[in-house]
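As structure tokens, one chain now follows by itself in the form predicted on its own.
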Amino acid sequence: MNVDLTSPNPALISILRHPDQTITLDANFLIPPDRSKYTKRGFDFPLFQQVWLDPIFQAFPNLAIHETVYDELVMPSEQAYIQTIINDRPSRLIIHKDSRLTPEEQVIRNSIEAKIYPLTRYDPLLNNKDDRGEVKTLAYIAVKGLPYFAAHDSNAIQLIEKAEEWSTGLDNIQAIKMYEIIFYLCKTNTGNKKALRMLYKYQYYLTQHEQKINPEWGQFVKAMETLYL
């Protein structure tokens, strides 16, 4: 996945100023990445929790997921962790539910979903799991006017960044990438910098191709600091 350092992301600027805004997460922000075909070293759930999950839930008080994303958490460790976060009082994770939409919002949601799903692997007739979380999430937050969607999925991000070209109806949504949140955690001293460096390398600087197109950690941090002074 490409690291884009050509210009600052307005969404990250806004989050840096007001981290209490609602940020809706894709499932890949909650599930340990698996790149075992490239390296033996990886992130089991305890390590992923320590390096990533605990810091983001500490940094952002209003994280959210759509109910279909919750269904994508299949490992008992993932389910137990998220359920604990939900059960905290006050709850530390907002669950978007389609049943809370008004009839008028439901009509708009359906029209947006109809624009999005042909660009994904999701088929409403089959209600298959492929890309279902992304489609349901994006349609919901577009209707509700919730602007921030955080993901580590190039296809989902393209639905947002090419909204006008592809007529997805997601013009009011802004994407936040995982590397931007990694930088946020470093900048705010919320996470362990050495561990976050390890996560960045695992996600963006692991293969020969990635090492050609993406900056190494030191260059990445320096460029991000220049963009977000």
Second form
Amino acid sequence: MNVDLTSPNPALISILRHPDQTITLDANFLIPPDRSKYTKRGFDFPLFQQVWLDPIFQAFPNLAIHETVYDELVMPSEQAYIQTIINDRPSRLIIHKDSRLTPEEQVIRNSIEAKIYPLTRYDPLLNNKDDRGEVKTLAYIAVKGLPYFAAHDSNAIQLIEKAEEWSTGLDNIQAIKMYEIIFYLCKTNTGNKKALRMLYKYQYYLTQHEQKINPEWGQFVKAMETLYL
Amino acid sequence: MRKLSTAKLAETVKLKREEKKLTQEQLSNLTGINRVMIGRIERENFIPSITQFESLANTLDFEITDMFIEKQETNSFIALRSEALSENEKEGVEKLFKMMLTLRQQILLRSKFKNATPNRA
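Given the form predicted on its own, state the structure of the form predicted in complex with its partner chain.
Then the entire complex follows, led off by the chain already shown.
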């Protein structure tokens, strides 16, 4: 995944000012990353919880997922953690449910979905699992006018960033990337800096190619500070 | 299944806006929808959110549901998902779907990138 430091992301600027806005998450924000193809070291669930999940739920009071993303959590540890967060009173995770849409919203949702799905591996009539979470999430937040989608998936991010060019209908949505949230947690002292650095390195500075295209941690933080602080 | 007709929406917005002698800029100010987006709605190139839709319908006096049409969806893949299939066959069909859908996605993405850089070849 590419780290883009060419210009500030308006979504991150807005989130830095008002972290209480609704931010809808893709499944890859809740599942430990697995890059065992490139390194022996990895993130088991307890480490991922400590480095990432606990800090994001502490930093952002209105995180949300679509119900289909919940279905993508297959490990019992992931399900148990998210269920606890949902069961908290007040609940610390909003669940977007298609069944709660009005009939009019449902029709518009279907029309937006029809524009997105051909660019993914999902097909609504087959209702297969591949990319179902991201398609359902994006169609839901587009119809509801919820502006922020946080993801670590280049295809999902492209559907938003190339909305006009590709006519995906997602022009009102803004993507927030994992490295932007890593920077947020670091700057607001919500997470452990050493641990966040480790997560950054694992996600963006692991392979030879990534070391060519992406900045190392120190350069990354410095460039982000120039852009946002 | 009911679907939004972007053609009907485009035609209605343009017609009603012109009837009310509003420019796209004025409609933008009245609805809070970006002027560029209003232009794209009129070119069938953008589906508004429900809030934007309601704002347009209230300002231009039309019913949201009048923009919906009945459309039958068909998918030849569905026939392959027969209950009579064995577990192995079902697994094979799912693999086939995965390959077909990945191929469809790749072809479309390639055409999008090709269209974006016409002078590259």
